[in-house]
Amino acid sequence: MLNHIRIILCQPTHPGNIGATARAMKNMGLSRLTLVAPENYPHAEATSRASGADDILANAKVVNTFEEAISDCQWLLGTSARSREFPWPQLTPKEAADKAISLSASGQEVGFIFGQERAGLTNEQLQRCDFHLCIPTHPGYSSLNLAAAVQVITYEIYQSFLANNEMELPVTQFAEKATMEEVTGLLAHFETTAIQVGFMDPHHRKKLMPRLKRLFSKAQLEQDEINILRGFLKQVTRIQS
């Protein structure tokens, strides 16, 4: 299951987050980390906090964008300490670890998203997300260092992980989640489509392409379904033409 979940840092600036990052993970069983646009790596603070973890820092997957990161995921979960304009179905740690455990038994592909040290996940990084979640913390200070979240998100991770294994859980099959670089492609073509046939304004599309960006993540949509809404797409486009 473990082999199945990924954990993603957007535009890191500190090496010794990635480093402790790298414990962290390595202390409750993952091995698989995503860096998006690093701002100092690699860097020997990164390997001294990471206290032996090397392995993951070795094989760490450094990309450039946040959509290379997340193009094969076919869940995301956001982290954020913020609410937003748009709301997004929202997880505790231990249900987003529960979440991301019965999904990846079926061999999905789970990524846990963390954002820039300074600001967090933007909010078009959030659209992306099939759930967020949020550390409850003291409302005195609720601001937590990068790597500590991790910690906890991991932590949670692998006691899911722990009691599934302990339990005997039968395997929960699901059907194939869309990736999310076919929702992507999904969403440029309704966009397309919509500024077609006048559905649209494109110089006014901040508010519909977030609501559509929301829908299609509640209706976790299935590689099936993605090709069926493109084919009705293309006809609509075919028609109005």
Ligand code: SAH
Second form
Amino acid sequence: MLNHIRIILCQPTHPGNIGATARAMKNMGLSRLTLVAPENYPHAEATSRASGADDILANAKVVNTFEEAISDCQWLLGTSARSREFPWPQLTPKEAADKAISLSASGQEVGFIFGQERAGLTNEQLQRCDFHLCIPTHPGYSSLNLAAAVQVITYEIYQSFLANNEMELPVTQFAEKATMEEVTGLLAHFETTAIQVGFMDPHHRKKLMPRLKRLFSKAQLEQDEINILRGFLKQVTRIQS
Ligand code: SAH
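Write the structure block of the form predicted together with the ligand for the protein whose form predicted alone appears above.
Expanding to the full complex; the earlier chain stays at the top.
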């Protein structure tokens, strides 16, 4: 139930937070950590803060880009301290944990994304997510330390794991959702077609792409559906030319 869940840290700057994240994950039974372009890593402080969880660090996947980190994920859950200008489907940490556990139990790849200490996740990164989640805090000070945020979310995941394990719930069968790489391909195809057929002015894009990203996230597209849409786009450009 926990094997298909990964924690993705985007451009973390403090090695201590990377180590503390590994420890938080191991406490809660998670083992898959991806680091996107960490600023100072490997680093002695990461190893020391990981304490007994240095195996999580040793097995962490280090990649250069966000796209590489998410390409084989089927579900992305983005964490953020504040709500952004563009509203997105939201889950509470508990709802997100329950969803992740049932998806992982049925073999689907789930990624929880955490942002950089200062800036958090970019709008672009958040717009690739299926859901956003925010840890409720005192309104006057909502930003948790990165590793503390990982601890809260992984705690919820483990509680959900325990509850489902005790009840021995039957595994829910989810349709096989497309991977992020496939969705990225569809988005790029839509973008070029929209420009090519004169539906979108490349110099005045307005909000078309973020809206399409949100639409595709809500639709939870399967691979076959992506193929239909891409086949349709191909035919549209064929007729145009
Ligand atoms: N100034 C940034 C905060 C970055 S804190 C911002 O406003 O987004 C670093 C990371 O910790 C965030 O990107 C997020 O992944 C996580 N985090 C911190 N506080 C959180 C909260 N209240 N809810 C969910 N995630 C949080």
